[in-house]
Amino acid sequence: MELAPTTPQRSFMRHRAGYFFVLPALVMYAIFFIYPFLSSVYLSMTDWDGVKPMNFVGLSNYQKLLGDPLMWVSLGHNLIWVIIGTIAPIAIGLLLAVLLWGRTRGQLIFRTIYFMPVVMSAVVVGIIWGWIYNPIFGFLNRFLTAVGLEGLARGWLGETNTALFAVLAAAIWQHVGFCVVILFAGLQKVDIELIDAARIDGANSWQRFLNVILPQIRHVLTMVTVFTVIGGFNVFDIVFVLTRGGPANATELIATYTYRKSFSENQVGYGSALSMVMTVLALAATIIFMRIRSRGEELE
Amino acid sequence: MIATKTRSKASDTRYEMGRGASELARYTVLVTWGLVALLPFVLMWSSAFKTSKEIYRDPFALPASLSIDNLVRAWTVGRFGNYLGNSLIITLPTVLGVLVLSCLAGYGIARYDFKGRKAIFLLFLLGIMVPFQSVMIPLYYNLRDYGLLGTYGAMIFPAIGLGLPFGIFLMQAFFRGLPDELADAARVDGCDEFRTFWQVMLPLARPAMSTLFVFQFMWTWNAFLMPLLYMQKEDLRPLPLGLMFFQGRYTSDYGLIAAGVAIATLPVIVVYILFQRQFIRGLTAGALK
C-alpha cells in the first residue's frame, strides 16, 4: 500500500493544490475590492469630477480637507456618535446580559426579542423612528403630553440641537440586542466558583460584578467595543434615511458627507479623500483593538 | 472542598432572603427592554390595519377593524411584489456565491501550506477592516465600464467580492479546527484533493456554513448604500430601497406606509424565526473565539 506523500517534492506538489482552492475567490476579490480600493487611493490624489479627464494633484485634496469646516463638523459628530453610541448600548447590553444570566425563565425568548431590531434594515428602523419622532402625531410627543410633560415635546429630527441625538437613539435601540447576545455568550465562560468565593468573602453584587465578572469577560467586551466603534465611524444608512445629514448639517457625518461630495456634487477626487479618512479611522480602531488584545493575552 | 460547600450553603440561605425582591426587579428590567424592543414593531404593524385618520387620532389604539385595505394597496400601488422579487434575485446568488467561494478559499488557506498563503490571508483580512466607503466611488465607475450598471449584476458581483473576507475568515477558522487524520485517511483511500474536500471535509463544515448563510443573507437583504448607488433604476430596487422611495412618495398616507413596512419586515421575521438558532449560535461561537 502506498502511504500519504512524504517526500518534500510530493508534499510541495500536494500543497500547490491550495492555489486552485483560493484562486476563484482571489479573482473576485481582486476585481471588486483590491482594484477599486487602490483606485480610491489614486482618485483621492486627483481633481476628477467623474466626467472630464482627471489631473493628478498630489496631496492637495488632503490639504483642503484639513481646512474644510464641514469635514471637522462631521468628524465631531462621528466622535459624539462613537462615544455615546458605544457606551450606551454596551452598558444597557451588559446590564441585560448579566440579568439574563443564570437561571432565567424564557432566556431564549428574551434574547430572540432583543435581537429582533438587529436583523431589520435601517430603512425599516428609520421609518419606525421617524414616526416616533413625528412632530404631528409622533408617539414620543403624544407620550410626553399624556404624562404631563408637553413642554418637552418638539420636532426631534427637525431641530439642530436634538437631531443628532434623536438619530443616535434609534441606532442605539437597534444595536442593544447585538451587545446582549455577544456579552451573554461571553458570560457563559465565567467561572461561577470564583463568584461564589467572592460572595463568601463578603463582596456585594456590585463588587462581584466589577472585580470578578468584568475581568473574565474583557475579551468579549473589547470585541463588542471595536465592532461598535468601527460601526460608529462608518454609520450611514440610518442617518441617510432619517435626516440625510440635515437640518443645517446637524447630523452630517463623514459617511454622509462623503456620499454628498462624491455623488451629489460630483467632487469625486475630494470625496475619495474623505473616504480615505474613514478607512484610516477604521484601520486605526482595529489596530488599537488588536494591540489591547495581544497585551491581554501576554498577561495571562 | 466539603468545608466550602457547607459554607456556601449557609450563605445561600441568607442570599435566598433577599431573592424574591431582586428576582422581581430582575424580570421587570428584562421585560421592560423586551417591550422597548418590540413595541415599535407592534405599533407599526397594527397601524397597517388602520386608516390615516385613525392613526392621527390615536397612534396607540388598536385598529377598529382588521381591514387589509392598506396591505392590498401597498402591494399593488407600491409594487412590493416587484421589490420582493428583486431582493430574492439579488440575495440568493450573492449568498450562494459567497458560500461557495469562501468554503473553497477557506479550505485552501486552512489546509494547504503553499507559498504566499499568509500574504493572501492578510489581504483578505484587510477587507474585514476597511469600510465599504473605501471602494464605493471607483466601484461605481468600474461597474459602469463593465456594463453592469442597470443590471442585477451591479449589486451581486460586488456584494460577493465584499462578502468574501468575513466568509473566508469564518470558514478557514472552522477548517483549521478539523483533525488531519480525516483528510489523510481519504487520501489513502485514493481520493484526489478536490474529492477529499468535497466528500469528506465540506459536509463537516455545515455548522459554519449555516452561520455564514444567515449573516450573509441578512447583510445582503438589508444592504442599503450599495443598491442606492448601483441600482438606481426603479425596476431593480430591492425591498429596503423600494420601501424608502415608497415612503418618500406617500409621506402623509400613514396607513399605507405602515402596510409597506409590515410587508417589508415579514420575510425578515420569517427567516429570523426559522434561523434564530444559527444567528445566536454564530454570534456566540464568534464571541468565544
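Residue numbers count along the first chain shown, from 1. Since the structure is predicted, the reported quantities are computational estimates derived from the model, not experimental observations. Think of the rigid core as the biggest set of C-alphas that the two forms share within 1.5 Å after superposition. What changes on going to the form predicted alone:
Both residue 184 and residue 249 are counted in one common rigid part of the motion between these two forms, based on the superposition that better accommodates each C-alpha. Note on conformational change between these two forms: the chain splits into two rigid parts whose relative rotation, smaller against larger from C-alpha fits, is 9 degrees.
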Contents of the next structure:
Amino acid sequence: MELAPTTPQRSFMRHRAGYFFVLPALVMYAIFFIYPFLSSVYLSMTDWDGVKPMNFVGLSNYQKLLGDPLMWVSLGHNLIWVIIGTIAPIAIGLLLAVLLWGRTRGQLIFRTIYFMPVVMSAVVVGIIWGWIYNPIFGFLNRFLTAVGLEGLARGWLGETNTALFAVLAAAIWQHVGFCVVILFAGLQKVDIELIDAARIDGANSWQRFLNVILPQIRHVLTMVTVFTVIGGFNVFDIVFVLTRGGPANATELIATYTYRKSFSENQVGYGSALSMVMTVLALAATIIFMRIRSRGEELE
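Go ahead and give the structure of the form predicted alone, now that the form predicted in complex with its partner chain is out.
A single chain, with no partners or molecules, comes next.
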C-alpha cells in the first residue's frame, strides 16, 4: 500500500506544535539580533551623523577604514588582547580547576570566591582596579615600595607602555573565575579509571594531564576558548572605565574607537563600519579555531 506524499500543509499540521514553541524565540532573535545587524550593515554604507538625513555612500566607509592608521593601531591592540586575554585566563583557570578537582576541602567556597569577579559589573571592576593602580595611594605601588621595589612603581594607567597590559590584567582577573567554574564542571566527566590505568602504566602527573585529562575535556575547552576569543574582540566596558582608550591611544580598541567615532564625533556611518570589522573578526577567529579543533579531532 503506497503512502500519500507529504505536502507542505500536511507537514506543517503534523509539526505545528513544535513550530509554535520555536516561534517566540525566533521572533525575539529577529527583533534583537537580525534587525539590528541588518540596520548596522546599512548604516555602515551611509554618512549619517545621527541628525541629518542619511546619504548612501556605498563602500566608501570601508575604503576609509583601510587608510585609517588609528583603526590599525586599535586592531593591533585587539589582537594582543585576544592572544594574551585568551591564553592567560584559560591556563590559570585550568590550573585552579584541576587543583580544586583533586578533592580539595572547601571546593564550594573556593569556587564562589573565584567566581565573584565574574558576577561583578565591569564598571565596579574598573573602579576597583583604578584604585589599585592609582599612582599616589594605590595598593600596587604601596606594596612595591613596602617590599623594596619602589623603582618599579609607576603610573600604570598613565604610561603608554604599561596601560594596555594593566587594563588587560584587570580583565583577566575578572574572567578567570568563569574559566574555573566551567572547566571544573567539565572535569567531573573525566573517567577516573583511565587516570588510574595511566598511573599504573607509569605515566607521571604531566603525562596523565596531557594525554588522559585534556582529551576528555577538549569540548569544554573549545567552548571556553570561543567565548573568550569573541569577548576579546568585543571588549569595551572595562577599558572605557579605566582609560577611555588613552593615554595617547595606548589602550584604544576597535570597540572604544567605534564608540568615539559614533557618539563623540557623530560619525555614525563610519562607526557602524568599524562595528562590522569587529563582527567579521570575531566570526573569522571563531571559524578558524573550530576548523583547527575539528581537524585535530579527526587526526585523533
